[in-house]
Amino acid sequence: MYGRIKEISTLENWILQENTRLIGILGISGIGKTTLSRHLLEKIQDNFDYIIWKNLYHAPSLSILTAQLVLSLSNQTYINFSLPKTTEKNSLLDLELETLLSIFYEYLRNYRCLIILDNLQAILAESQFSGNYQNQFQNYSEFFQNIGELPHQSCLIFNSWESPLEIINLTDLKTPVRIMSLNGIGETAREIFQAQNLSDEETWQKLIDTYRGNPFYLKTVCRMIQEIFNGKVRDYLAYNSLFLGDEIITKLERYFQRLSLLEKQVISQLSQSNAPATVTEILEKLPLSPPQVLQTIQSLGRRSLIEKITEEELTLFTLSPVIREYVKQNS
């Protein structure tokens, strides 16, 4: 892992310091969510009784992934909580939902465990304004409610692209539930050209500001520059555009097919132009509502696809140099 020091030590703070019970890693595909919960898992496991790691890239139903989290937390022995002892495990699949989260909701209140979901974005609808559920995940509301909102001693952390509506409302409340936004790794990139070997050490900060600190999107052009230009990042700047590679479109692809028609929208009408835009802007350029045109960037920023600067007291918002490259290349 590059840096990501003060990353660690907050969530450290929050899950040991301040019993946080439920916590979202947000970012855009490539930004480190994944590799940033594991070296995090390292370091505090010792402080749980259960550990669990959980991908939901697949997309399991709500009754299927507490089946699972039960299954795991039982330690192949007969579940204790809520279940007659004649009740064997291959069975928990036939249990109704209810019992099956009053079994884990008890595993939470009598233990100290982590649960870490990885590709929460995978249950979240495509098509819609960031945080919404896919029609047959809506039962995942109220459970991340009742994770953050009733009494227990452990933390439940997800991963995602963005994160569900209702837990963005309870941070707003005095409950122990927290999202943390990466952004990139600034200078700590400089140790990915190190390991890459490139030269030209002098020219290592456009790149950075140019990919915004992105690991992946980084590790990706150092590849390049390394199998084409022999590791000499000058010689590739001097052809003065910006290198996507299949394996970032790819990711950027994915990314896309969530985005509603005004994020669409919205976000070709700023690909147009380096200069960042005002709200008052985008509305003289789109038939849009100032409302229509207010959520949609609220949605996009949510989605880490937007950047928000401020220049003489005015707001404005911009596209980063490969999202719009992606865009262009596409429209």
Ligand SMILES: Nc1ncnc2c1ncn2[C@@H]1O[C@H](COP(=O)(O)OP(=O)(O)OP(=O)(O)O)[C@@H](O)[C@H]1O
Second form
Amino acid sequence: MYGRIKEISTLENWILQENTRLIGILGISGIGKTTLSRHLLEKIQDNFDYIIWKNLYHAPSLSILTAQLVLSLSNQTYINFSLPKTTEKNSLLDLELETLLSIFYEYLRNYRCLIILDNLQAILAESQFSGNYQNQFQNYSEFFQNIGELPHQSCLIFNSWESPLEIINLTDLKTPVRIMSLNGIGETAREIFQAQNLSDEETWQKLIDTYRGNPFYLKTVCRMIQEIFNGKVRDYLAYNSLFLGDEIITKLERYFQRLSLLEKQVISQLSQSNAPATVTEILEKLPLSPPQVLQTIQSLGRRSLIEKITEEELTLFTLSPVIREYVKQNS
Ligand SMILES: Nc1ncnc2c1ncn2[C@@H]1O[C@H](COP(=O)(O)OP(=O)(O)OP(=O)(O)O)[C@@H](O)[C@H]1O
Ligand SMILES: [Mg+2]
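Shown: the form predicted on its own; wanted: the form predicted together with the ligand:
Next comes the full complex, this chain leading.
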């Protein structure tokens, strides 16, 4: 992993100094959430009694997740709270959710546990504005609120494309809950280019800007430049077009599949002009009410799909080159 020094130090500070209990690491696919949290984990693991990493990719119910968490905790174990020594996975699954949760909270209170949940977006709804749970996962809301609000000495970190709405609300209060929105890796991306033996160093900034420092996008385009142009960035840039390739397209397909109809409308409108637009300009071109457009822009912003620019007194919205190109290719 290159860079991310500031992010790691902020997270370390939140966790070790401020005892933050709930942290969301958010950002578009490929920006480096999983990589960052893996490195963070290595760096701070000695401060914890228990460490658990769970990938929510297959969208477990809260009962199954809690049973798995309690099972991991009780296996790694010091004391098995309220559990007979021989408790097996199957018998844990028979316990009521309420019982499992109270055992889990007991661990959080009595030990310093670090729990990382990767790909939290899997339990959130598609075709709605960002941050809503799928119906069968609504009970996660109370679970996260409790972790943020009840007193304990542990920390739960989740990685996601979007944050559940109630967690955004919690960060407004003086609660030990924080959200980190990850941006690109900026200048550090030069290390990726060096590692890939790219040449024409004076043109690298253009690649970083165009791909907004997204390490996944940059690695993909580097591989293509290496394969086709023997690493000569200038030769690629001479075509004056933007390469996405199957890897980026597949990632974005999954991302776009989640959008609501209104989000698709606004994003498609924005893709039609390179010039950034004000809310008024968006309203003039779409048969939508102001509240609808505001809510849509807010939701797209929370998914990192829209960029906000402030020019003098005006606030304008636009798409990054990669998103614009993807939308154009798919409309
Ligand atoms: N700081 C970094 N330096 C170099 N490479 C990085 C960095 N961060 C991420 N990468 C690389 O970029 C790619 C995407 O990173 P990662 O899987 O962490 O993204 P993600 O945000 O978790 O994406 P997704 O939401 O799709 O899970 C990986 O190949 C990873 O090795
Ligand atoms: Mg990931």
